[in-house]
Amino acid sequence: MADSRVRGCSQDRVIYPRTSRTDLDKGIPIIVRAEGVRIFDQDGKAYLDLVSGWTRPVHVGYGRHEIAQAVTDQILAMPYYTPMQFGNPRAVELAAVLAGLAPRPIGHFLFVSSGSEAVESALKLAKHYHHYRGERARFKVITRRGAFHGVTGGALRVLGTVLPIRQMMEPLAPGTIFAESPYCYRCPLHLTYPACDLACARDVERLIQFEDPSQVMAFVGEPIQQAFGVCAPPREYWPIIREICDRHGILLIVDEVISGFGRTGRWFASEHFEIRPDLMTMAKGISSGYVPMGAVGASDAVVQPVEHFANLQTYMNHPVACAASLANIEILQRERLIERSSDMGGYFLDRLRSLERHAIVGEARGAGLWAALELTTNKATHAPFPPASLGRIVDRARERGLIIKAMNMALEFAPPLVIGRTDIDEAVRILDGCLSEEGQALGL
């Protein structure tokens, strides 16, 4: 059904963020209506949405009346009070839950608005951690090249993509360290695993050296990178991390904006990796994108000296998004949606690995329902893709009702967690297609 609101109203007014003026010319869709897995637009096309609402939050699907339900209660019972002074059931509910879900030995939590607040908070809780034990030198903080850990100010100074935003706001505060990222199939240090010996682990020691190990604060890093297409680090990677911070006296900050609540087939993806962060950001799946919501986890020992949190932002602590989270994780935990998430997750990448067949497609890969076709113009070489060919790719599917993503020189795909095999076998079929004539375009 088309919001006839909207008719006869100007896009022009609204500012659409990473969507450019020829982007605005040729005309976006306007999403009016969601239910399950599929979208459909002011003129009633439905669309397969493969990204779970484009930026991933939307695990559970659309349409879920236990959560609009959760968030009406809380409004009518209270709406809002400050996090300041002042505490409310919801919150202290949903850190509980949270506790018994999040990897050890995370079990505080602060609730903000968005992924890159919970980056901004995590780092500023790390400053607050070395300030109370008397090591205020402490201020550099490691990110890694392809990394992305949001927009906000303190989360652009460990961007470690090239998306132009960043040197466009530069100069940003001073202090971050950019090591490599385990991107194995095109590897920054030119080197094969296992013989390389992940030198881009190793190497974060040779950085902190270099910066003098008293001033590096916190190491920052996904579990699985997202800005390359879902690419997952060798399993030797995180001990290595954590042995060289543990070794420094430095924090590691596991991000799980993307990751966490089940979007790799664990209700975080530091699961897989058995990594023991001492901090850890979290967003998108904790409430399913129904709103706004992110937070931070700390241990016992980031938490203990700090007296006094200098840092407020209005909505921390908000009554109805902690509300909202609180019946997001109650279905994930009753349809088992963490489970499926591995089984589906296992049957899509069987079907997108039948894609390999591709001239173009170098590799499928994947954890849970996550998962990315590396494309390249020359399988034995892993030649780099042409950006203006994936934005094709992504166009024709979109034309054929399907909604996927480019990320670096991938195709990404997270779709609901409540996919089925009939909507994967449909997804799989118009990707076959769309790639078929992108390398036929090509001359692959």
Ligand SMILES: Cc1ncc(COP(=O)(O)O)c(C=O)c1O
Contents of the next structure:
Amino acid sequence: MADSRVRGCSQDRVIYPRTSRTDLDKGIPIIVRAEGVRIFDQDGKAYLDLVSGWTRPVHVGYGRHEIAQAVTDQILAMPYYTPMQFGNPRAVELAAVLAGLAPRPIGHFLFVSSGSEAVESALKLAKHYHHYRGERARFKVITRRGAFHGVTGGALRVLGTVLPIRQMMEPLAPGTIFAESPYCYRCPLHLTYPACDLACARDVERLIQFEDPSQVMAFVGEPIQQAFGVCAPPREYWPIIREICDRHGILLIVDEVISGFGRTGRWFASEHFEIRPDLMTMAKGISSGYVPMGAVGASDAVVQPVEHFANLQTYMNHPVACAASLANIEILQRERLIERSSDMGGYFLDRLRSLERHAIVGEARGAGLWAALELTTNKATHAPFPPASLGRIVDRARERGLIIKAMNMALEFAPPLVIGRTDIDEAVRILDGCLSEEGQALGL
Ligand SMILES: Cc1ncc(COP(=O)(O)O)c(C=O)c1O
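Requested next: the structure of the form predicted in complex with the ligand (the form predicted on its own having been shown above).
Once more the chain from above appears, this time first in line as the rest of the complex follows.
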């Protein structure tokens, strides 16, 4: 199982993002093989991957020969030609497929290499749109506290996370407006739904007035937010945001980087709320992570005024990435993995709800095969859960061969959409044990 080529090579020569010196000194696992819903490290230890590659892209599971074949075929036929003033058949084909799947009125696509670049390009398209319509003063972007939209310059600008990523890179370009997130379990406005009357959404109007509506370019947000652990807003949230954006000529950018391609039991999470985005970002599940890939979708109304999109990157509309994505989408369709995400997600959520009997589990929630357990030290008051305890649960699970992740004060799960009941049962059994032990350690 070991990969003999890395024997004797120092791990230290690779720069690892978000990996501490302490972790590196202890030694991080090298993953050498993956199959179905499992990964294997260099010592042959198997892990049940409940987060689809940790960053959650691997929707179709590991070991798909037909994606490898599609990539090989395309490399041999034509590996690369510029996206500027030349086309390629795979990009044309993928755009046509996506036009049939994306929420209305999204119908035009640009392919990039990551979610960050998708957000970056969406912001730039929004700027171009306003520029060509003569509204050149519009540059401000509304984002939400807690949001993660990537780490390139523009994406960083709309990063609302508490992680020290933004602070490290400041000063950033000016013009970011932070709204509160619809995180109902611990409402940042200390209100309770439905008595709150969606104050977090309605407050966006006040923010826009303060900033001057004629300077605001776009609102960016995920339909269901990863921050705080898979937070779906109340159903009134998105119609309020859409109406405010429309009234002020502000473009609505919906970030489907995680939630797209079946993660929430629909092709796109926008469908749950009938959102009509002006721009939409995608990545991760578009290629199941087999090759780097991201995309921006735009409506006719956004694309039409743009005479010339002055934003070339060498690897835009890359034929190999498009070929991999087409093969991936074919698998999602043929194996009905979107429906499976919905059905198996229902089963998974039921099993997670059974863990609400633990004193430290405040709430189980989810959509499709994207779920979270919100943790607390006091179910009545929703008191915060200590990060060290959360870390211990994740570490214990990993020791027992289960990969999960911490998200704010929650545990997050996003397994490959091919996961079955037996593996879900095994995961819940391990989780049960880890939660009991941490509950006891906390005296709860
Ligand atoms: C919602 C969202 N948008 C954008 C990104 C950035 O994607 P990438 O890491 O591919 O650059 C992420 C990454 O997790 C994300 O979750």
